[in-house]
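Here we start with a single chain on its own, the form predicted on its own, put down as structure tokens.
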Amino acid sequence: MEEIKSIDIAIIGAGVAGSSAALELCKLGFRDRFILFEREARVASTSRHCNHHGFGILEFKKPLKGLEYATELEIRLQKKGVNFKLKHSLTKIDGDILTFSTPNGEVQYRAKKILFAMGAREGTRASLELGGGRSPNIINTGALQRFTYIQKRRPFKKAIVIGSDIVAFSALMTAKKAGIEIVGMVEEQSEIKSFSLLKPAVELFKQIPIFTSAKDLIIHTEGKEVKSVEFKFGNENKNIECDGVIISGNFTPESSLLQQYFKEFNTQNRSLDIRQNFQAQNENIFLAGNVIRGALSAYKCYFEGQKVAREIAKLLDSKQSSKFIKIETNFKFDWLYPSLVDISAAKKSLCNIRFKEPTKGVLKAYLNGRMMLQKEIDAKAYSTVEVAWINIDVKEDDSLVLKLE
């Protein structure tokens, strides 16, 4: 193994937060002092599969199609001279080194500040916990993609989508251009993940009949064929038949290697604990994108991207430290964001929850045991919560505990 390179800042992951974050750095005036790390052979790999229009606008001013948006930012980040490392795949975090394997063996860079970009990963049928046989049919909107978009082949010729996150309209669209017919979207919460606006346009446009609240989901199988899906659908048993299955969404945080090296691993956020400033607890460390949460939209990655560059370069030469608490509670969500409140920063808020399931209650806010704020919780599955700023002064040794009543 060569000798430790030390740089000022490694960027772990060149999806669309990891190069926001390079592009502005280099705008920044930071092009030499960071490494922009990425284990597949292109940048924004996953956007590249998302060969329809839904990027872009936002972020460059112009409607795109994922191949194009990832191709706008590789040329983006060659124009501006980034340092990257393509098929360097991260093995090892010790404090400050970290360790990749690449093609030509083991590498070692020992970094100042490391921001990890990682993404997220979509649910597979084993973390879903579907009952029923195995076919290669069974598949996510990814194998999908790659599929229709890469490969240039169809799958199947009918499916089910199981999900409704954001990537399931992807997988009908790709589904549509790919020859496939939908047979169903069916959900096990009581309302579709994504927007609510978007179920009428699917039955209207699409003619997709959807159920939700979905439960006891069965794959049937006749030797390595996918022949239908059955499932509870209210007080009927629903048997569609189909010769593929498409599961969807359920993304969760590309994070085992945080959750191996770091003992404050927030095992129900899936990821770190971080700060307003997407800070970790060590003031090294900082996330961004979906590796906080799970997926979001590309130009939300691509905003956040450049929100944590201006963070690590005001603070990437500073020795002044931080104090934090970090807020408990009682209650189970998706994610909570941020999960630990730097006393010294500037809030407009608290935090934001997102609930996995519909929930309703009153969620109250203590410190050291004194109720200081509370609010009427209507939510919607999987939709955003937004907890205003308590306007007391608060110390590094407080209890700060939400409570959902």
Ligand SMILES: Cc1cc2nc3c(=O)[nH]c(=O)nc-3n(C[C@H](O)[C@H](O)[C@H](O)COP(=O)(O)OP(=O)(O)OC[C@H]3O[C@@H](n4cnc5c(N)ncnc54)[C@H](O)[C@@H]3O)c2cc1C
Contents of the next structure:
Amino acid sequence: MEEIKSIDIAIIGAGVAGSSAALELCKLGFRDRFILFEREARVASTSRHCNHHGFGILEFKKPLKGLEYATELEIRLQKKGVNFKLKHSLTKIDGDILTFSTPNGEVQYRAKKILFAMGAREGTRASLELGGGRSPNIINTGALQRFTYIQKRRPFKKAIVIGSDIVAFSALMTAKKAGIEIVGMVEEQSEIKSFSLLKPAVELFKQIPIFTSAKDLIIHTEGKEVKSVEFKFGNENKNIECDGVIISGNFTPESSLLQQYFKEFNTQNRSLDIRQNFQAQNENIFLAGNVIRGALSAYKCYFEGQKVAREIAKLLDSKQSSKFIKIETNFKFDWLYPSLVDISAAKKSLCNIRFKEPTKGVLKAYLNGRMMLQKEIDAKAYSTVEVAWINIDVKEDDSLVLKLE
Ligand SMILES: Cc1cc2nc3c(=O)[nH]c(=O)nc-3n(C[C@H](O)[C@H](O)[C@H](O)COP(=O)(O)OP(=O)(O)OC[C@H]3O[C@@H](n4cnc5c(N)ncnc54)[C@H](O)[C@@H]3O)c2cc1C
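Could you output the structure for the form predicted together with the ligand, given that the previous block was the form predicted on its own?
Zooming out: every chain and molecule, the one shown earlier first.
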């Protein structure tokens, strides 16, 4: 293996968040102090495969398809002269030494600051615990995109979408492009996991029924063919004929490497804990985009990338170290971030909590056992609740506990 090269900043993942962080670092005059690493052959591989609208308005002030959005990012990175290394897949993290697998073998870099921006991956049928038979015609949205836009092939004619987050609605657009009839969308939760207005809009304009609170889903197959999807819908037993199933969403952060190499990995959040400025417990590590918590819209990841770049630029040459405390909870959540409160910036900070189930109650925050904030919540499943720490003053060793009562 070649000798270890030293760099100031390593950005892992040239998706939306990583690329926007790179562009912001250029704007701040740090162009020659970082390398952007990407495992695929092109940047922005996730949005590149979304050849439908839904991107770009807030970041680039123009409506773009995913592929156009990825191209826009790529052109901007090239124009700025960003040093990006494609086909570099991070495989090992040993303190500040990063090992990448490349077509020419392994290479290693030592970085002062590391930004992880590896995105999220779609859940599998196993992670959804769906019953029934097996078939190659049970696929996720990413695979549907590959069939449609890359292989230019229609995998099936008539399908059911299981799931209802933003990516499930993206599957509807891809299916239309592929000429696949969608005969229903099925969600186990009582509400769809995306913007609530999408349900009436899709039912009215696309004539696709959306079944929420669907229970006991079974995919019926014969040999390798999908025949129908059966589920309980209220008192009815629905059995909808189809020859394909698109399993969508249920995203989880692309964080298996973080889990492998960081003992402080937070299994409930399925990622590393971060502070308000996206810095992890280890001061040299930062996170941005969907690797923090699973899938959000691209524009949110883009703006996170910019913010974290400003933080890294500020802290790169600083010797100051700052302390944090970790928020403890007595309840289950899908995600909670930032889950660390940086002491130096505790006063106006926020934390976002997403529950998997509809959740009602009073959320109370206790600082060293004394209640300092309460908030009534009535949250739909998969909606985000914000907790604002107004005028909070914390010291190292303080205990900050959030309780749902
Ligand atoms: C099917 C689908 C449809 C979507 N539709 C929309 C939509 O219509 N509108 C919208 O706003 N958003 C949409 N999104 C969401 C949007 O694409 C994401 O929010 C955005 O891409 C997240 O940005 P990110 O930088 O966090 O992750 P990504 O853009 O996924 O980037 C992560 C990058 O890290 C790289 N990487 C991962 N591991 C490694 C490693 N070990 N080494 C090196 N590189 C690595 C990946 O190859 C990838 O390029 C959709 C997503 C999907 C999957």
